[in-house]
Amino acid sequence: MTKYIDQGKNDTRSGYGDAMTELGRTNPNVVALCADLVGSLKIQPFIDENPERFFQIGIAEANMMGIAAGLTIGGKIPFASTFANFATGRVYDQIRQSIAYSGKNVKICASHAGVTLGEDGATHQILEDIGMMKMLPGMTVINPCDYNQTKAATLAIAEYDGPVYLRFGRPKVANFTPVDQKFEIGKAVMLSEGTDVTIVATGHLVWEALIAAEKLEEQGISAEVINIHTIKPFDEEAVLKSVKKTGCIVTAEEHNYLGGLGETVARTLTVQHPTPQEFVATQDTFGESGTPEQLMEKYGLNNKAIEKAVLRVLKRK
């Protein structure tokens, strides 16, 4: 299998803030909107350089989307950024009404996404999210996996017009994927070919998906990995074609297994090739306060529960 290296550890949401940078420099249009959360979002830079292209809403998330849509009309880019609980559940209505009724050009960039928030608990970890936005129509839909996928994620979207959902998150983790990456939303990317399984992975899961792989080729099992980075427009051609060779399929990701990736993968399994699917993610519940690692390991979201879920799915072949 092809070997991954850890270039050093950091957090997705600075990929997010070092791209905001970058794109205040670059693009003119670009503005950012935060709810009193700068510090965490890592949006600091852009603002000390492009103070009147910033506006700081406060705890008022909803009339940050509700402002965020408005200046689109005027043909600016709004990156609208606050937590990931804050971004999707306390302002849906504002989302579904003011932005993807319309299509309105709003990036929603969400950090602490997922269990590996940590410390804070079960009211700021969202698990919904992916679900709740892949919902909405012609809303798009991504969760990348480290430091310089996000940044290139960021740089992307910005380019694309229409709304957007960017998830990311807390933790340093590692940092593997290539520095010059063209990011490209709607395309899987094939990270290790396999013969036995397919795993498919996002976010912060695709690291633990690749240490799987090896533990796995140690034991004889030959396993496919595929970075999903973009969760809705979701590659159906990618996975359909590495699981008619590999007659099974494990999707793995830091969400509720109700509405994620492993959801999607499953509809479009059984409309198009139904194989056996095992999911390594939340099972129907909220987390709680602890560690990342703590938590990762108690809700079976790394490396050692993905490597059951393949072992499980291998029986059912």
The other form holds:
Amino acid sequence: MTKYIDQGKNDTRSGYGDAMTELGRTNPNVVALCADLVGSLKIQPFIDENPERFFQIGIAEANMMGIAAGLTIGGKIPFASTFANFATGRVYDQIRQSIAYSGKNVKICASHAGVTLGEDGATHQILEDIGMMKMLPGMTVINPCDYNQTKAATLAIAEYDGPVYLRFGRPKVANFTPVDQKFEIGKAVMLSEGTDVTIVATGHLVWEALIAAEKLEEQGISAEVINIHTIKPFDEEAVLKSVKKTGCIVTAEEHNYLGGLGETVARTLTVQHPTPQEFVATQDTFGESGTPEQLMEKYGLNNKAIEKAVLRVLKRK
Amino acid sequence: MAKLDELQDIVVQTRRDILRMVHKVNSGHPGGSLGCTEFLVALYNEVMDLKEGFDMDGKDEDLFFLSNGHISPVFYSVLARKGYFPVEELNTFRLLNSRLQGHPTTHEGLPGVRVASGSLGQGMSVAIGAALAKKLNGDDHLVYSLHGDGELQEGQNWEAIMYAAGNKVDNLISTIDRNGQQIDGPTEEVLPLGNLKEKFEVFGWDVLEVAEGNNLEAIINGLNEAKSRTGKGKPVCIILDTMMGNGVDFMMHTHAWHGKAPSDEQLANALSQNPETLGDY
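Follow the form predicted alone with the form predicted together with its partner chain, if you could.
First the chain shown before, then all remaining chains and molecules of the complex.
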């Protein structure tokens, strides 16, 4: 299988922050909004260089979504950022009416998604956001896997006209995608070709999928690993092509199995090419306090869980 | 200034439009629409600086945002009579495949509408965003917004009110339609709003009250006064005392016509009180 090297652990939110710095220099229409979480979102350099294009909203996420919608009227490209929990469920109706239904070019940039924000616990974690956001008509949903890809995705969505939900996280994780890889919205990335099983993963689970594939290779199992960074619009062709070759699939995501990537894959396969599938996802539960590693272990969101799911699905072929 | 009698002709015709629109589909919100007719007619035909035609960005012109989207009948009529779209299209209000949805949207591309509204409490935030964009663009035009008084029970308004004052969004004029009524009854019974003027003032707004909110001359004077107070470091609020159902005697002094259409007989009675001026659609 194709080998990937961790170029040095980094957090995906820093990919966002560094891309914002770049956008501040290259795109005068880009403006940033934040609801009292500048440090967590890594956007201080953008603010330092473009104070007039930054809006500190305070702890008022509903107002932030509305102001972001308004800023598009006049040609601005607002990047509204806070924790994923407060960027989705807390303000779902504001996003629905003022942004999605109104077709506004707002980028909702959500850090600390999933359980891996860790010790703060379930009030600050969110495992339902992909589902909520992908159900909104016209909303693009992106969950990049590492620092490089988050940076590339942030740059790419500035060039795209329409509402986007960009989801990333808190912990430092492996940074393994090429630094210069172009980010194509809606286009899956083939990471490693294989013949026995397809593993599609999104976000932090992509690196775990690669580790799982290596371990499976040692057992003589050839896994194909695909990075689904864009959950909506979904790259059906990439998944269908792969399962037609392998005959079974495992989906992996830091999200509830309800509403996540796995369900999008299942729907596609059910309609077009019924295929045995196993889900690596949380099982309709809230998270809790703990270290990211402990939580990924407890909630079955790591390479071990993926490996087990592969062994299960292979028996169903 | 357009002659007051010309504006009054638009007011009366707009009332007829509202009544006929809601009667045709037996749904919609005539009470609040009639209460804000004079305000919106004055705003669009006398006060705002508007370009010909419509584009979403609205650069180099004043902008208006309707937050209490349920009074779409008056909004649609005023837009159509101003020339944003054919008045005949008022005939499609709330019908399948219409651009005139029950509550205003951008989704069907109706000229004059810049954001969807209906789920209450969101319009002031959007208006603030548009006002900030104007400042960034070096555009010294103003942003207007209209809100129901009952709508102020939604908490997002107070986030927006705090933000606008704290950040000196002084190119914004937000008007509160204080008709004292909401679906379940008088606002003071459903959830008292208290002293709105003081509330806005302690949040840092420049507030003026227009007691005769259905009097064209009083409205125009109030809006002009509000304009003169922009650019001075504070957002400006107009508290407009209006009469729900104004211009139709049996729709006044009650909240019964918030979301109810008139019967055939009631329509005939209401129209007889407002004889055709500019021609029905």
